[in-house]
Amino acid sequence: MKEFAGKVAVVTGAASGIGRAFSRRLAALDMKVVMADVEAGALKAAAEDLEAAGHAVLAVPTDISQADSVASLAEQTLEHFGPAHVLCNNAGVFAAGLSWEAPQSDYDWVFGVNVWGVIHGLRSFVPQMLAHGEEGHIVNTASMAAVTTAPFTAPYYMSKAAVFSLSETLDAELRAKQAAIGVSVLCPELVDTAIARGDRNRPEHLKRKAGEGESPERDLVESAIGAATPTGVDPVVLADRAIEAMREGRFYVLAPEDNPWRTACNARLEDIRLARNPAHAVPDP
């Protein structure tokens, strides 16, 4: 996707983090930018922050989980803007545990918001895409949690390795129909964001019981989250990633070659391409 301003772009998750970067630097294109976020009062304050710059803004409450959410936001966003050119499936969650342990309110609520919400946007707007037929561009956040492996994080892997493969089946099939819709999916190393907080925009009928699931593995991982995501890379970085991939037609949004999440991914290709057992190279900061 080469041209930029005047077009319609929809990023969820849009509140903080990668997401909020994301509507920051395609508003600086001169986008229209809609906003979507489960938690509102954020929402509303990036939303505003894009506003007093001039920026065409609309902010949507939006629970990814929910198919008729989604399915409302894209609604919206015709009424108000117009069609999508840009959609950017950001939105994430994260829960760690032992997999044969984690509550299934665990794996319920992650793939809800990482899988379900994906599979959502996209239900809600390539139709939207495909009959305007004109250039676009499709962003899915995945994880370089996607293409390694780490124990004590099943849910949270798991639902990245979905919406990997799903992103490289929506590639397939768009260019099976010759749309001009380019699909990247990125994948983040460590970045500074509060996903180490998610529990509270967690859904009350999916909280965890007390005492359920716990373990020594999973406080350790969860408190190793949240220490180290504020070390993590600047969310602003993701988003120009991404944003230079859009321009190249480019797929894969990787860590950087000398990245050791980079390294550990190619450490588990070489187990695959070998198929020998896996050695869960985890990556050493």
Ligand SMILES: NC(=O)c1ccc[n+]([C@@H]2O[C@H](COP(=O)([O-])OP(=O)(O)OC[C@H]3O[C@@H](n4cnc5c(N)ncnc54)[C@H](O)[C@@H]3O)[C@@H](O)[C@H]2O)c1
The other form holds:
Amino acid sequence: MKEFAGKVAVVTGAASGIGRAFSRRLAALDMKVVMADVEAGALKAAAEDLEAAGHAVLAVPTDISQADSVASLAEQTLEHFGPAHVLCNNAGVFAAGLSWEAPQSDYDWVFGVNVWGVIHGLRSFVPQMLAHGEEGHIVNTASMAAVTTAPFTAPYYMSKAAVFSLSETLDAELRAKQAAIGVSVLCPELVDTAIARGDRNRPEHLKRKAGEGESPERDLVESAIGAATPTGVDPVVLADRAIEAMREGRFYVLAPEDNPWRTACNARLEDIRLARNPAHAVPDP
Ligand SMILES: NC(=O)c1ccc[n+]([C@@H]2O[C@H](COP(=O)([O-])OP(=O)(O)OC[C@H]3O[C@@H](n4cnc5c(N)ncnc54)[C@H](O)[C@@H]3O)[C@@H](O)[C@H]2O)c1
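Same protein, different state: after the form predicted alone, show the form predicted together with the named molecule.
The complete assembly is shown below, putting the previous chain first.
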């Protein structure tokens, strides 16, 4: 995608972290930005920030795990700014746990947001983007988790592998249709965001019951993520990395070559290439 100014961008998870940085950077390119998030108060504050700086934004409280909510986001985008050119399917949540002990509510919550959220985004926005026929781009936020392995992380790692696979399929389909829509799969390393406090937006009916799925391994991973995220990179770095990929039409947007997550990814790819047993190299979070 070459021209951003005056075009319409939609960002999910726009109230915090990487989504908020996406909104800021796309607005700075003179895009009209539709900011969607389930946390209405934080969304309002984030949108007001950009409005105060003179940017054209629309804040739409949205639960991306719900098809109707995302369909309504697409309708409001069309009515307010016209059809979308850029779609950042970015909102996501984290839960750890032993694969056989994690309660179904953990899988349902994480898959609802991380996987169904992206599916709903594609189903609601791709027809709108194809209809106008102008150049566009879709960025799906997966994670380096999608291309590495780690124990005690099944709900999250599986969900990100699904986003990665869906992005490859989407790209193949859009190429087959000769559509003017590029695709990138954004795979961040550790980023300084509020992801470890994702429970703040977890629906009541999907909350863990006392003691459910409890294990020392789950506590270890969840507390390690909480302790490590403040040492992660600035979310703006990720927004800029993705925007550069959009400009260059690059699909895979991975952690830099010298990053430990990239080393772990390369080791896994080599294990697969040689069909040898996985080394399970996990970088310290
Ligand atoms: N922070 C990291 O280290 C890291 C690493 C790799 C990938 N990611 C991915 O980056 C993306 C953004 O996360 P972040 O790190 O900025 O975390 P964050 O918690 O700071 O931001 C996530 C946003 O998503 C919103 N959200 C949660 N559930 C939602 C729902 N049902 N509908 C709409 N919005 C919802 C939250 O309210 C929040 O504003 C996620 O997909 C995450 O998996 C993060």
